[in-house]
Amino acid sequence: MSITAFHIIDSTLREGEQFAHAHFTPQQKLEIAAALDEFGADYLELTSPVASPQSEADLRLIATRPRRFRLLTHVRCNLDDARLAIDTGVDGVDVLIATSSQLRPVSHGLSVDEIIATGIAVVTEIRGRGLQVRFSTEDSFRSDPDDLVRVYRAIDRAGVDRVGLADTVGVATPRQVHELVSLVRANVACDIEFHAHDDTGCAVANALAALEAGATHIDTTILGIGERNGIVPLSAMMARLLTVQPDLVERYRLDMLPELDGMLAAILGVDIPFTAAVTAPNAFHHKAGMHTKAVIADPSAYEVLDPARFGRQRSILTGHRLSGRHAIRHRATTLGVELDDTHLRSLTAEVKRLGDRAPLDNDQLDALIRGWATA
């Protein structure tokens, strides 16, 4: 199926406030929030304002400053929250509330029929005021279907933007997540967005699943941080629409995700994950001697997306053990160096030789070559 609709709701600064090591500063705020601009992001969602005292200074301040991206915030379903929230100066309201049987005894203690009733008041409330609003089920996915139907369609008719399923705790597969999306579709006219947590692994695979099924929004992260071990990694979600339909991310600058992903690395003390797609330092290195023959000849052979379009270059690892004979030629190329056959084999045995005690630097590298070559 193809997807029709695809917009960011990035949460570095809701859901990213929930990593265990963030902390952000005002100046901090406003660094990530101008950054997200520039690379395009259609919405973003900041902490409640009822969080904390700084939570809603950090709000209002945002909020006046000049910006592309609709800013959101992050309350209960509550007419005092979401009061609160419309006079910080946001262009939206994203409300929730728990559905499951495991969350709505130790959250609210509404019914079904009460959380409907407390919906509608707290939408028709946002609507009334002239901004955007989302209603979402928390852990929609532990929630009874029939409930959320019920719970969607009366919010749908209430004027809703845009309805939210949450797998809270990560616990869906793509397939789970493709029938509850598609049965939402099925019973409203607006928008639908989808949060995914990466507990299992699979809220990249499970986004997709849910804009394939018929959702429009997806929540984001830079490097996926959030509650516990985080949610959809922007960089990631990126990378896999490019290779399904790349339409859907031409507006925004690719070339920024290295950017994103340092500064937040940079400012929260941790390393971008050695598996980060398109930003980890060796997301484009080649090192096996059948990978980086296909390569030299054809990038395709093993590279699904172009790292020119991240602002990448790949790199041919050629100083050990595993390096081919046509990787060597390569680097020599690259060095002014020509090698006739026999002289590139002798040489290939010999870095391997070497290899076989420890990887080479390229300085290293570079004067066997050289010493080859004069031999």
Contents of the next structure:
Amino acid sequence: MSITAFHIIDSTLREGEQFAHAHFTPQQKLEIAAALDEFGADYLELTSPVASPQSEADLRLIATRPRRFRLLTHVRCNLDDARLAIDTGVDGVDVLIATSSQLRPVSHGLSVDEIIATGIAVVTEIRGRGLQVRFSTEDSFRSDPDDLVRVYRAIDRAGVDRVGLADTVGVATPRQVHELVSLVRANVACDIEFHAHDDTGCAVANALAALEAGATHIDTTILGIGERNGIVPLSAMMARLLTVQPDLVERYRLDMLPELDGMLAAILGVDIPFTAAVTAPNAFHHKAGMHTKAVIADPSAYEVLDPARFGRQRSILTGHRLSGRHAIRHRATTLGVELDDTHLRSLTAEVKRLGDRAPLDNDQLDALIRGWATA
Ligand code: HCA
Ligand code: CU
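Got the form predicted on its own; any chance of the form predicted in complex with 3-hydroxy-3-carboxy-adipic acid (HCA) too?
And the full complex, kicking off with our chain again.
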């Protein structure tokens, strides 16, 4: 089934601030917002103005800047928070309220009927002031689906722009996400947002399942930063959709993803994770002989993503014991060295013998190749 709509709500400056190592200065927030704007992010969600005086000042500052994205802030579902948010110059307000039996008593203690009444009042207030509004249930996947349907139907009737489902604890499976989003899709007319935590490594898969079931908006952060081990990484979401339905991501500057991830990693003082889709240092390195032979002949043999689409280059790692003669010949040709078959086989054997002790760096390998050329 094809996905009919996809919008990014980047929450690096809200969910991302909940990452253990994040503490953004106003200048850094401006830089991150400007880079995401250039990338083409549809919405940016910033920390609640209720969180701290500086959070409010930063939100107001970003609201004064020219932008293509829509600026959102994220507040608890009550009138006081909503009124302060409306006043900051944002384009829309994301509200959330816990609905699971685990979170309800420790969060607000309201019954489902009280949640509905508060939700309607808050949505009506925000809409009445001409802003977009999204209403989300926290911990949706440990909430009673009947309660959720009752809440969402009432909020939809109140004129909300989007309802949100949040896998707050990262417990949902793709199948559960598909089922619950389908249920909500069948009960509301408004757009649907999905927010996926990655505690069990399913955030991106869950986001895709949500889109396939009719969700229209996905929350991402640069590098996936967020509470605990974070949420859907922007780069991985782009990679996922590029292989599934490329038209959905055509309008974004995918070539900027390495720059975005690199910028945030530098701000945070961390490395880009070696597991990151697209932007990991080794994301387009090929190593074992079987792989390198095929990739030299046809890159699509072992690449589903074209590195050039992301402003990256493939590389063939050759100076190690898993190396094969095709990779070594490829490297030799790059150096302008011609090797006959016998020499190539002997050189490959030597690389493997040396590589058994330790991998060779490029200079060592190149010296070896040149040595054989003159042999
Ligand atoms: C949290 C809140 C939230 C909100 C998601 C949303 C979550 O920090 O617990 O507003 O949709 O994961 O539930 O990030
Ligand atoms: Cu979250």
